[in-house]
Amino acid sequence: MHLLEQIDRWGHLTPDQPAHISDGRVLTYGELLTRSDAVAAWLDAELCDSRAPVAVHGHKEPEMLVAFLGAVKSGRPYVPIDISIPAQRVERIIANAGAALILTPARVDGIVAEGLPSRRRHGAGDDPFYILFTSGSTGEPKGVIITHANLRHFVSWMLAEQNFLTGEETFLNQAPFSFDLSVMDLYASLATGGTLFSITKNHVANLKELYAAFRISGLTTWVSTPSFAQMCIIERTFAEPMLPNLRRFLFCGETLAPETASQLLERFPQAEVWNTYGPTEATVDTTSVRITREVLKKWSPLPVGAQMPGTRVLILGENGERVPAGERGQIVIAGPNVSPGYLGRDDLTAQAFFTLDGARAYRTGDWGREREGQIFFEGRMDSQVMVNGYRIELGDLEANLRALPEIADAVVLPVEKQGRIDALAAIVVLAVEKTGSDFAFTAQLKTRLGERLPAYMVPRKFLYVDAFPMTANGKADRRKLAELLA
């Protein structure tokens, strides 16, 4: 069945069930069925015969998804856009989308759409279904295009692996939906009936707030990234009876220290934890482990898990050769999730994506391995540094720092003097109280860390924090943390 179909099916079925709630406010399937109807035939007398992109300026508000959906419905794709995006970035994003005009929640509201024709034509296969911008290396966004039949798979497998329980899970929102990661939670609890509920910046602003929201929410599948949920953990409320139906956390988009795993089995007894990857690029994730108690024991860092059926992550050499099992490549991702490319971008398509045996495949610029069929995330091939002549992988770095039984999370950013790198410094999130004096505990941690790796490898300078302060999309947030050092 097609993805729209499978959604509008609950507006028919179960009218009043909740689709979205988002600061209070509460959208049925019955409302989102009709008014995204009626969004769909509003553009297309606003717009005829164009297929521009629309783009949805908002934060989490239920129009956002009256939006998403009725653009879809007239053969539309969106284009997300948080308004945790900067002004002038946005007007980039929509010079660079094309987009025909600008959704936002009070435009959803004003849009009356009786007397005027439905003529539904939703796309399918190779039409997009929406377009979201990531950062490029050079700072201009790029709109990756995902197709209809990129999100299709993506969102089948989900289904199969996950065994959602029709009609009521409950799915928390973190991520904007200008991040790919909320295509996860937003499209899976659709999909099967289920009720999305966003926390939004007023709750992240008001800790308070969030951990009284979680207590009402009724949440059966958590989706964060791990930074979010190790903010969480240090409440130390933050356990099963304030979510006693949560029976999941899925996680994506950064590495997932196993001291947060750890932690979270123990709070939550009755939840699993799964650790998921992928690029925007490829459909938000394309592969998946559950980590358990055994699955801790036997790695660390954690594996990011196998391959989703039907693609193909493999792990290539500079050549484009496939590497020995165990040995280190460039993780490459070939599919049917792998996305066409990027909008007006035919230069930056060109190289990153490719043909592989048939299948569309994308280099993702991640350092990997294989082993016992699971993949490893070994950080990224562009955030490799020179220091003092040596070449240093801070993914590298970062991973074996986590592997550390005293470290719950660690960044890893280069100290600059006069134009060139002088040194390391890691900033810390500690599993353990810390002993002894910072010097001391420090020394302690140096000589551990050098029993790992060589000693240039050693970051010069470390610092302690509680929590890593998070980007709009919930990662640790690099900028920030490097202003802790300046």
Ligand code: AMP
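Switch from the form predicted in complex with this ligand to the form predicted on its own and print that structure.
FYI, this one's just the chain on its own, none of its partners or other molecules.
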């Protein structure tokens, strides 16, 4: 059955079941069905034969889900853009996507009011379902194309592995829809007739409201980055009495620390803890493992698990050869969940994607190794890092720093704490004379940078130097610069 048909089925079978709850607003499956049909009909009338992507700009309003499904029902992929992304970057994403138009929650409401009859297209397996823009090394965001077949393979695996209870699950939506972690909770929930419970920026800004929301949420499935869970653990009442129905934690986006998993097992003895791994280019996740007390005793750091059925995860050497078990190499993913490539970037696609034994394959750029059938992630091979679950190209951030008139050159380095990347630090050569205190000047630069980039990409620390130490081949010596941060 087509994924959209799976979702629409709940609109007929359980029309009054909540599909999405966000800031007290409830969207039922019946409303999701009729309203997404109306958006699909409007897009057909407005865009005629164009199959250009549709940008959807908002936060976690119910209208976002209506727009997503409406776009796909009309045969067009959607491009999710969260309101936390600065205007300049939004403009570049829309331009790079070649978006036909932008749907906002207010615009969706207006379209629904027109009530046009729907014509269904749905799209075939190789057609794009959504396009997610990630950080690019040149300072330009790059769009990862995920097809209907990619998403179907991922969702089928999730449903088979986790055995979600049909119509009885409530999924936590922590990540913005522009971050691919949200795909896990969004489509696992909609495919099984569950309820998606969104945590908005207002909850995160007021932790008392966050915990109050948890108490009334009825959550059964927790989907988040490990960092978000670790933040919640600081609250002593974050335990089973707060979330008595919780059955499982699903983590992705960054390294899961053994200490975090251990504390969750202690506080939520009835819930399972799962660690997963996968890049956006391979549709959210590719490996998974349940973290039990036995796993915690055996492994540190923790494994990211075994490959999903139908997909291969290989550890390859410099020349593309399989390395012996236990040795480090590049993680390569091959299978039906691998993206066809980057939108409009044949050069980048050719560098990262290839065919392996007849299957689409992706070079992740991640170090890893295999032990006893388990994959272990061991960091990035290049300048890409994960900070609080967000994938950031250091080259992207450095390019945006250099674009500020006050900065002549910049190097960005990760700052580690307890074995994980905790923050970013910018080491800067100025193009102007610094005025006022370092604190005030840095605050000004952060504000300027925040106009160009999402908040999670803005370095926490700035260090000013007259010139960079250089290596023998004429590049900034990052090793010596890192010593300045010690």
